[in-house]
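A lone chain, given as structure tokens: the form predicted on its own.
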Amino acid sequence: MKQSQLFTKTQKNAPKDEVSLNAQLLIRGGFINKEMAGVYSILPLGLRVIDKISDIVRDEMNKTGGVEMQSTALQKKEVWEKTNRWDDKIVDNWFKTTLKNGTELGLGFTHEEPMSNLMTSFISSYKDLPIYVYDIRTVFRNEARAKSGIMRGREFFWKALYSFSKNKEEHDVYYEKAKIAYKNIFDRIGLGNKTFLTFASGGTFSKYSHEFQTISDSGEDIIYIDKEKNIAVNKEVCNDGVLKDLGLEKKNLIEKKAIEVGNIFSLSYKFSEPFHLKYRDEKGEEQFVYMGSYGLGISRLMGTITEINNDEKGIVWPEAVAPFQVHLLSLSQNEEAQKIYIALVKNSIEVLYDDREISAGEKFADSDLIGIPYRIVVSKKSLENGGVEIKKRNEKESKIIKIEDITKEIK
């Protein structure tokens, strides 16, 4: 993509009312635009990052046997009344509206109920199970106070998978697969070394659920980490009994602030019972379907990556989720830079080509702010020295390489 074709522009300063670092950097870099508190447009550069994260999540979900679909944002009142979660006294973050014929609707904040209701049309026999269905979509939550930039918004992008199993034993096998898949996701997007499987409350249907918490000073949660075991406990459930259940010793635990980037729950029959979601087993007897849910905030991950990977100049994207692999800067050498751009694209290398007629200083500042992994500069000086200047965003020193060696260097 040529940068002159982008309608977005970088900014020296973020909006005065934006206090979170992730939103400040993403707004200044032209990745998102703040429409109102807790609501952000995802701009072209930001969408490329969201798509990269989504593709990694999709790949790992598919490997577990997940099947993707697209659920609806509009939700029927009667579906949610079956679990009493339509009541504002039970769930206080609904966005609700009314159709012209008087029918009440809500904007989905999660999808346990509609997915359970949907499956009553498709599950009747043990032969229909297990089912692992997920979607990647926008959900809506009427937060009393939107904060933390895109990490806690009123409108956000996430992945939710729901498992439908014959029994607890079959569910437990998938649950362990999901743990591995989540670990793979965090490793691939560059958060693996800072993200911990964290024991949290399992509610009324299991002893524990599991969160995935990424260490960050901007986190809203407090966790206690045992680095030897590579697990953590959320402060909300951390007590002597929990520590005993897990060998965990208070002298071994480190307290850290963290961002919850994903969670997985055993739901048991909490949602299958209200919807009479049953199947006939091998003996012809009716059994309730055993369920689980597996959530992951995709726009929250973009914010978390930004919070962790930055310096005084801007964002430093991990290669797997960067909007482009290469930022190509032409310093009054457009003819030669255009040739390089075409050659890189032909070699399936994603390039943002800064062909704008602005100063070199502005181009360098924008490149650092946007944070693409490789910067290639084509200048009169570099050509006289035998090629182009190449520099990795997370390194201080650049070097000159021959034009014919660029593709090899990047790949």
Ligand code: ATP
Given for the second form:
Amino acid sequence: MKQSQLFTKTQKNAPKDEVSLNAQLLIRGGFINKEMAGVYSILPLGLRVIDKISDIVRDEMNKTGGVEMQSTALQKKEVWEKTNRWDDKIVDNWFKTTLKNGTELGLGFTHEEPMSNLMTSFISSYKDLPIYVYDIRTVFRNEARAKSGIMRGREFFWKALYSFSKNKEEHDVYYEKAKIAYKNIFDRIGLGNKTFLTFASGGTFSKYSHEFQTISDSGEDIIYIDKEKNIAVNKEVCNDGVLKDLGLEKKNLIEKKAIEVGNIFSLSYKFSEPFHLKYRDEKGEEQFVYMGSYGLGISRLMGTITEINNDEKGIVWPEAVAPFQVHLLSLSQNEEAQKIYIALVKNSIEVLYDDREISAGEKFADSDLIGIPYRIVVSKKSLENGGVEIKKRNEKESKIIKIEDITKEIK
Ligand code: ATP
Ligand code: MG
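Requested next: the structure of the form predicted together with adenosine-5'-triphosphate (ATP) (the form predicted on its own having been shown above).
What follows is the whole complex; the chain from before opens it.
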């Protein structure tokens, strides 16, 4: 894409009321726009990052047997009354609205109820199970605090998968698969070495749930990590009994602030019972479906990656989620740069081509702020030296390479 076509501009300063680093950098770089506290538009550069993350998530979910669909944002009161979760005293972060005829509706903050309700139309026999269905979509929560930028939005983007199994044994096998899929996702987006499987509250229906917590000082959670065992415990549940239950030693634990980037739950029959979600087993007997839910904050991940990968000049995107692979800067050499741009595009290399009539200094500053992994500069000097100047965003030194070697160097 030519940068002259990108309507967004970088900004020297973020809005005064924006306290979080992730939103400051993402706003200044032109990835998101703050509409109001906790509500951000995803701009073209940001959408490319969100799509990169989503595609990795989609790939890993599909490998576990997941199938994608789109549920609705508008939610029917009666469906949520079945589990008592329509009540504002039980769920305090609903956004609700009304139809012209007065009928109350809610904006989905999660989808266990509608998914369970939906499955009553499709599950009747053991032959129909298991089902792993997921949704990548916007959800709405009337969050009391919205101080962590896009990491705690009132409107945010996530992946939620719901599993429907014949029994606990079948569920447990999938639950372990999901843990591996999540690990693969964090490895692929560059958060693997900072993200820990964390034991958390299981609620009323199972002993523990599992969170995926990424170490960062901007996190809202506190976790205790056992590096040797490669697991952690959320402070909310950490007590002597839990430590004993898991063979963890107080000495061995390191306290860290962390961001909850995902979590997985065994739901047991919590939702299948109120929805009478049953199937007939091989003997023709009716059984309740055993459920699980698997959430992952995609926009929160974009914020988390930003919090972790930056320097004083801007963002440093990991290659797998970067909006483009190459930032091509023409310093008054548009004719030569245009040829390189076309060659890169032909080789399926994603390139943002800065063809604008602005100063070299502004181009360099923008490039550092936006944080694309490779910067290629075409200048009079580089051409005299035999080619273009190439530099990785996370390295200090640039080098000159021949124009015909660019593709090889990047791939
Ligand atoms: P938290 O403890 O941070 O409030 P949660 O436990 O309510 O999150 P879930 O309802 O299980 O989270 O949602 C699954 C995932 O969605 C979370 O792990 C997180 O990554 C993401 N998420 C939750 N709330 C928000 C939000 N307000 N903004 C952005 N992402 C969110
Ligand atoms: Mg939580």
